[in-house]
Structures are given as C-alpha cells and as structure tokens.
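Next up: a single chain in structure tokens, the form predicted on its own.
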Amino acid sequence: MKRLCVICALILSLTACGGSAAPAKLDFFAMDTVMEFSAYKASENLLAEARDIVMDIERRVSTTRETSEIYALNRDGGGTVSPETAALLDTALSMCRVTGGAFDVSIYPVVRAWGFTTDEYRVPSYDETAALLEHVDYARIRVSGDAVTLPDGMEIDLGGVAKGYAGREAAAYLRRHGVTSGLLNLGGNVQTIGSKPDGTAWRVAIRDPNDDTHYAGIVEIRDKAAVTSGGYERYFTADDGQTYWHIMDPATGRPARNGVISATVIADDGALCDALSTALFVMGAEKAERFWRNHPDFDMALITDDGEILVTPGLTYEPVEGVPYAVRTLEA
C-alpha cells in the first residue's frame, strides 16, 4: 500500500489571486498518512464529512484492522460485503484485467513476506517467493453481487486503489455541496476540485526521485486527480547492500525493475490514476508508452533510471530549472 505522508507530488499553491476569501483546511490522519483538504467557499463542518468518507472507506478495506471487511474476506477465504466495498473491488479487478496483471490485488501475501506491511524487512527465498506467486493471480477471484470468493491461500489488499478512490468519493460529495475550487491532498495522492478561484490552474510538484530535496517538474491540473508512484516511498537496504522498495512485479514476487523509478498518473478518476501509477511503474517505459497509447483516456510522466522523463503531450509539464533529467514528449 501507498501509504507514505509524501509520496512523489507535492502542492506548490494552495492560494488564489484576488484577494478571495481563505479556503477552509481541515488536517487529519487516515490511511497511514496526514491528509489535507482544503475547499473555498465551505465550512469546515463540510470538509469533516468528507473526511468520514475517506475513514469510513478505511475501516471497511483495511488489511490489518480485525473489524474490517477485507480483514474477514482473507481470513475466511470469501464472505459478503458491503456495495461499496464490492463497487471498489470491482474497479480494483478492472484495472488488474486492463493492466494484464501489472497491477494485481492478490499480490498483498509476497508484500508482506518482504515486510512492508510490518516494517520488518527480509529478502525471502526464491523457493518462498515461488510458493508465494502460485495463489497471485486475481483472475481466480469470484464476485457476485455483494459475494467475494478467494481461493484458498490468496489474500487481497485494495490499498492500490484506496486512497485515489477515497478522494474520488470526498471530492464528488464537496461537488455535490456546491464546492467548485479544493483540493484534497490524501498523503500525496492529490485531487482536485475545479480550479483555483481566480481561474489558474492547480499546480502539483512531482518529486525527484533520487533527490528528496528537490522537485522533477511541475504539472498544472484543473478539476482532475495526480498520483505518483516511486521506489523510494518504501524500501530498506538489505545485508547484501541492495536496496529493495515495495512495489512488486507480480510475475516475479520481487520488487519491479524495469527501468521506471516514478510514475505519475493525470485523469478525471482517482481510483484509476491510483492503480495505473502502479502498473505503469511494473510494465516500465516501453509497455507503459505502448499502454498510454491503447488507452488515451489519462496522461503521465514517467521518469526512468537512465535520466529520461517521458510526458503525454496532452500533459502541461514544467521543467524544473537544474534537475539533471531530459524532458521527451511522445508524439500523439
């Protein structure tokens, strides 16, 4: 799960031109990570329902609280749950179809054996890997209605999806309140709500990431949701000196490879941007381009590991001056 206070994008404005009235903030901890909401024109009472939206979401999907209805499904092996729930596993299932398996719910098993989900960090055996990847595959999961069934040994995490999700549902409740400028910033998975007030659009710093100190561009968004993946939200440095971060190659049951280090995702759901992050990281630069391009329904910025940072030309994207990488737009 995505679940660092910073992930890769960071907000640069929060402010309008014009002397418009302060938006209303509201701070607060889900998720494993502080969240931001902030939204002109509403009360703060407003922007803590949306909130009980992102922890209601939480306490229904969260793999390790006892009470949660993902925690019963992999313990039990299958149960029923509620409509939302089964609404978010169906779009978490869509995406691990569209992606072809980059992006894979049952993969939650081999995060844990590495010690993400515990900070308990360990190289597992290939033999334990193997073992492991023989119950990841999500195409075994069973859904009927509200009825989920798992094979027996598979576990399930939908924190690939969670918390782009849970901004979705928070911005389109603040929408139906009359809310038309915000921005929801869910531990760097960012939503937006409109534009600023005075009409410019937001605009969200995507992280270096091999220089935590430093931005890699900036994009400009207007009414849509950002979110970046990277290897340096989660890792640790073994015994052998290798450095190893979260995100898994499901084919492999070890950390991708394949030549990205971030991948930022722009489109009108955050759900989608949430497990697309993810996939594009997994497939690397090449399948992730030739993906974009069977799908053209987001852009992105990928920054790969030999200095490029290839961008959608339907993307507004600023260098940053001095960072050491070179920008390639793809031809349409």
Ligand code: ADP
Second form
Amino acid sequence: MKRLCVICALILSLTACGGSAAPAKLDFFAMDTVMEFSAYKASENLLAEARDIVMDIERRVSTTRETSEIYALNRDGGGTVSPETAALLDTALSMCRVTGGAFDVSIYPVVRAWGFTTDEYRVPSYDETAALLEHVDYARIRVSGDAVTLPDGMEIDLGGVAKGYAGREAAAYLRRHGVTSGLLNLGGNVQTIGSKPDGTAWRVAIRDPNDDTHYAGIVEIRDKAAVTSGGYERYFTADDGQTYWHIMDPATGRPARNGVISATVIADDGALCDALSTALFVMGAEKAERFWRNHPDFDMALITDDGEILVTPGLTYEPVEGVPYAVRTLEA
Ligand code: ADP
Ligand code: MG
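Next up, the form predicted together with the named molecule in place of the form predicted on its own?
Next comes the full complex, this chain leading.
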C-alpha cells in the first residue's frame, strides 16, 4: 500500500492537458509494484496486450516463482533459456560490463542475506557477506546462444533491469501498433512514447529522497525513459540505528553508501536507464560523473547526501521551489 501511494505521487505527467480525447488507461500489479499504462489513440485492448508483455517477462525472470527460467538457472547452475530471456540476460550482462561491475546481476545472494527478498531484514556479519561475495562476479557467467552456465554457488537476479526492459518492450509494441503519445509508469520506472498530444514534453517528478511528501524536481522528456534508484525505496533501520537499503555495493557486500542518495537516468533505452540508475547510485557522484563523460549517451540527475543535485547539461531540469538542494549543472 505504501508503494502504491508513492507511485501515485510520483507522476505528474498523467494530468496532461492538451484538448485531445482522453487517453486509454490500464492499471495492474506486476513485478511487485503497481503499474499504470496510459496512451492516446489506443484501445484498452492494446494496453492489455502491452501489459501481457510485461507479465510474460516477469513470468520468465522472477527469482521466486518456481516455474521461471531464472529460478531454474539458479537451482540447476545453468540450463537453456528462451530467446527472450537470453536477450534480457544479454542486455543485463552488457550493463554489468560497461559499469565495471557496479551493476552485477550475481549480487542476489547478498541481497537475500540482508533480507530484502523476504522483508525479514537483518544485518549479516562481515564474514558472512565476504563468503557470499566469493560467488559474486558476472564475468564468470557463460552464455553461448541460449545455453547459460553459472559457476558453483552463484545465483542471479535480473530485477535491477527487468522493469526498465519491460517498459522498453511494452513501448516498442505500442509504437508498432501506431501509438505516438503515451506514458507507462512501471513502479517509478517511467517510459514515455512521443510527447503529450499537444506536442509538449512529458513532465516527470523526482521524489525528494529526504522527504516523501515532496518532489525534488521535475524533468521534461520526450520519447525517453526516466528511472530513479533511491535508498528510500526499500530500507530498514537496524538495532544499531543505521538505515540499510536495497542497493548493494558489489565491492563490499553492503548497502552502497558512496554519497548519492538518489540517481535518476534519462535515455532512450529503459533497460539501460534501470541498470544505470542502480550503478550510478553505487558509484557515487565522482565516479558517476567520470562514467558520464566516457559514455555521454544519457542524462542524469544525482542527489548527494551533502545537498547537491548534479544535472547533466542536456537535461531539462526544473527544481521545485523551497526544496533545499543546490543545483549544479555539469559542464559539457
Ligand atoms: P527497484 O527495484 O526498487 O526499482 P533498482 O532498480 O534500483 O530498484 O534495483 C534494485 C534491485 O536490484 C534490488 O532490489 C536488488 O534485487 C538488485 N540489486 C541491488 N544492488 C544491485 C547491484 N549493485 N547490481 C545489480 N542489482 C542490484
Ligand atoms: Mg535499477
């Protein structure tokens, strides 16, 4: 329920006005979150077909459904997957490589040790996480066509990229069926199609990571995805008074605490946005800036724990009045 409210609050864009007919809408639950699809000049039937694409991806890659392909890989240490799952794994592994392992699909046993897969939170000892880290290394996953081999003790989770990938695939389907204006909200992973019917950009709000009753700012996007990773999304406070969140630093086996408290990525490809928002959160601001300079094919807005918002120059970013962050636009 809490997640539902957060998601409702996140999206300003759905209140688009443009004088054209009302959009078709479809809300549903998938991938552990509420999703809201909305598209102009589309039928509810078409949206239902796009929803089925998301459901199908979930059915294939869920780590907890015993019938999923990823479940089978983790249980058997490998196997043959469908071409669709192979394509998603391929996308995920290329993001692991390009981020130098800040994003690592094999972090799953560590995420589980902290209780994030069951909501039975705990703080594992350093010895325990060190032992689990022995099995974390995406580079040791072997993929040959549709055949996947995992080294002993490794388990993978595509959850850090699946929603963005699903948004991309659903949008591609809608575009192929003539949709030129739409907004898909996959639990805070926003995928837009075209612009609003009146030709203006979609406006997507970024939550204030320190105050869930406010937005920090608004980004304007057209035909792109915007994905935010934040420590506030899933966390617990332990007996030691510390807050621990669900984004892990594969270098330490502990929640990433490198100065970034919210990372938003805007790009054409929702899968890239999803994986990269997690990775930039892990990297921290300095490394993230360096990464952006080497791969300038995306925009970002990073909120740091010392009260700055770093924004790339290509992004139309509008701070919300009264929010206590200093906007610093990076030089091109
Ligand atoms: P959410 O799923 O809440 O939208 P993210 O897209 O940021 O958040 O993905 C976080 C999820 O990805 C975690 O719940 C966890 O399962 C997994 N994860 C955590 N840390 C990493 C990491 N460094 N690399 C890859 N996946 C991660
Ligand atoms: Mg992500």
